[in-house]
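What follows is a single chain, given as structure tokens, in the form predicted on its own.
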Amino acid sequence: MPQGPVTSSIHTMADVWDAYRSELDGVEDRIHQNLTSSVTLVNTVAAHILNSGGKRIRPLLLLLCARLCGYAGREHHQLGSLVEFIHTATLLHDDVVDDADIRRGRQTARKVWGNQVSILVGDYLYSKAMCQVVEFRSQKINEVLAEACKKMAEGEVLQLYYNGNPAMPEGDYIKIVEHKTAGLIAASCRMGAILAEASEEQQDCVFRFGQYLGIAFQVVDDTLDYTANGASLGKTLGQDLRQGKATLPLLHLLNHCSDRDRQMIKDRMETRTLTEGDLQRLIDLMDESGSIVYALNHAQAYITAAKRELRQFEEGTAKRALSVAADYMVTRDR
């Protein structure tokens, strides 16, 4: 059975992205094809945010895990389509949430059209996707799909819970992680296998592949927020802590910090302030820790556990571009 492109120079990540651009160039005429609704304000503020750069990543790995089980069809171009609105539709509703007003560099839908617009187009960018997955009449795909949304409402829930409180524990990090941005990558990939009709045990190995990818992508992508560089990131830096948020490394140095450097983060997540020398202030309290070095070995130690699920498949190109997509996520800078 076909693995992708006949390529044996796969290495970095640029590698992956030219030998699957194809098949990610069939996934983008899809997302522009399914943007058909008759509310013009809906496709306009919806391609916004889908044409801002996004990497593309969860189609990239449904069409991967695909390619890795056997597939030889290109029903994953639709699927990949879906799974990509349904991210939109969560960075639309969390840019309300956080009161976000740059996104990739951009300014976010938010800023542009106001929140009532930006949840409702999110709204519909849910429903759309829904819709449209009942076509491939598979319940297996419905519910997987349908589980990894619910997930994400819950992880989004449980963030909003301990938003502001410093004192969280870090395994309910770990499972807002794995709520709001691990279940969809992993849905991903297995809806990937299920396309292939692989077995359970296929399923469920690439299932875990990509939960733990997604907690490792979201570790990171917290650690970012302390140490890119801010132009690169498309952001402002510390912005997890100006909107309460307390994430690995800042758990890890609040354990590790003195008790006035400890007050001073509390004060800072309660009041939603940061300042530019508090933040170097903070960035250097991390260096000083090893917050930072915790945070990207805990990242490591989830893409250690994620390639081991790759091992029960034959060696080829998507298993090969899987491994490195793995790597990729502790290794990016934005």
Given for the second form:
There are 2 protein chains.
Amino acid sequence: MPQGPVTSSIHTMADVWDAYRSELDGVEDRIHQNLTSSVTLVNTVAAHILNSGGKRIRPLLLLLCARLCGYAGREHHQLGSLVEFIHTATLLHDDVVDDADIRRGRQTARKVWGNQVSILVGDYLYSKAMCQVVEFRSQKINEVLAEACKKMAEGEVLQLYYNGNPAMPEGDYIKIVEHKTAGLIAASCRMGAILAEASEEQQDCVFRFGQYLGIAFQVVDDTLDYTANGASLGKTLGQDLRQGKATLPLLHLLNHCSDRDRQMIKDRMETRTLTEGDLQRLIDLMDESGSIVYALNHAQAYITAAKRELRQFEEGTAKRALSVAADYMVTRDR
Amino acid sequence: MPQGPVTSSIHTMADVWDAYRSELDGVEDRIHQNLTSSVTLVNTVAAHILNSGGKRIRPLLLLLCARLCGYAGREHHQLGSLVEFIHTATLLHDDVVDDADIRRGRQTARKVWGNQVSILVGDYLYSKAMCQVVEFRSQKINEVLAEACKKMAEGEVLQLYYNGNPAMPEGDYIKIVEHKTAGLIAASCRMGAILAEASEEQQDCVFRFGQYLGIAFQVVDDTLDYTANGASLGKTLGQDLRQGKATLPLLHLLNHCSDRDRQMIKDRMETRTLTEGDLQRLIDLMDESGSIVYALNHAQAYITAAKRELRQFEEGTAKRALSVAADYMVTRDR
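Next, report the structure of the form predicted together with another copy of the chain; the form predicted on its own has already been given.
Now the complete complex, all chains and molecules, led by this one.
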């Protein structure tokens, strides 16, 4: 489905999924075709997490950016599946790093098979993806993807460096988010444009679109950790603080609460304990201080900036879908 | 130093190191120049393990194979340093997987900074290496290295699959060793030949040379776990069994000991406990059954096969050095 006239029926994210269903099924097929290790355990563990209900945001954005730039081929099925492999590899490692037991409402791979298996299957998925990415024989794609992976790891280490420390500057929070989350999303967008042989200028536009959208996505995710309905998020609230992570709403609160409350928060971050009462108190404080609104406004500003990057592109289904996807980042409740 | 007449002064590994000292210093310089993360902790942790006395076997073999095939350039400094980055990334992850506290006589990174940092800095080193490898703009190098990394991860998962299980077929032991250790060594040799623009046939020869040498290297390593002087190995004896790993000497012993001793070994593998008395008993049993000799003979056969791959190449310093390096794999005592 190349870029065409605006499909006025695309208003919600569900419309986007519907419009690109067959394309995403193509990605899905490739994901399963690529699980071909001769070591059965590798395929089992990888399938567990790959089939756990991920929304395939990165392959979708890659596809939409390719279509936006006039791409009419089918290479995005394979490339999208490889991006999803890399994303999945980072989730396997993140769950070990975070001691996470639940992801998307299911037991994590590390909970089922242990940390060791999760680390090594993560390594496998990453290197398997790299093996297949080089088959595209595109210097640009190789560069963009390797750079994104490097930035992800740096973002994760920086996050760990600040673990348990509530005195993180807001600029470093944004740097972490940009590296660990937005990097691969932005790279996915750029790779879509590369497939379409778009101009450098267009590639830069969709890269920035992905970067801003990715930052907003993570900021909203961090906000949901204090506001979402636990069941729909598939995880317990307050997990970031329990893991010693200060995120944007908490950083805002720390600058706007009493010394006593600040001390309470520092103490909970250091001891990585948070009772239901503590959590409720935190949520109430964030409500009083407008910390959630502050973070969501930040996310909204990034979405506005993201959509501005689309201005130079022709109107059409893909552009409409990208705009809806951008709005979805701040309106989603899980 | 391109391939020239035989340097008769190369008899031992020390002679090899001496003859190629300035070349290896070039690799060393690149290793440090490549530690440029904007996240300081990444550089600190990476430097800790990169400066812990590794012998740079892979960069050396890459260099020697390049020279063997007539290469006269200096690109191997950078490429060798990147292979060492990848090797180091696997060590960081291995130490987490093995719960290792000591490597090369020093505290492991995971002991100093924790598992989380080790996992993520490993990810960083791997993706940083990939970033710089793609700068060579060589499709062949990209393919060879990504394939080696994939095989390494598969080998590690297969090893984990058999963890605690003494009934592993010897063929699967060799598969593990070939994947987890020999793959990157063989890839290093092939990349040297690729730099030299050697024929496919020559590339295949040095690849097999590296593969056989790599298998021998690991088999000897596994033997040293039961025989080496603990201090010189920089680790405690019997660690493999304590980690539930059956290696070649143990597999041989299990096929040649009494039911009672077999039961004792199974029990120790399952419970991952091994007293000094157990260890001494094991070593005595291996002595009686010729298990160490059996494993070393295996290693020797691989070295013989490796050296056979060198026959088609011109005599000279590099060939002599590769032959000495191959012999060193079975004669080294640490």
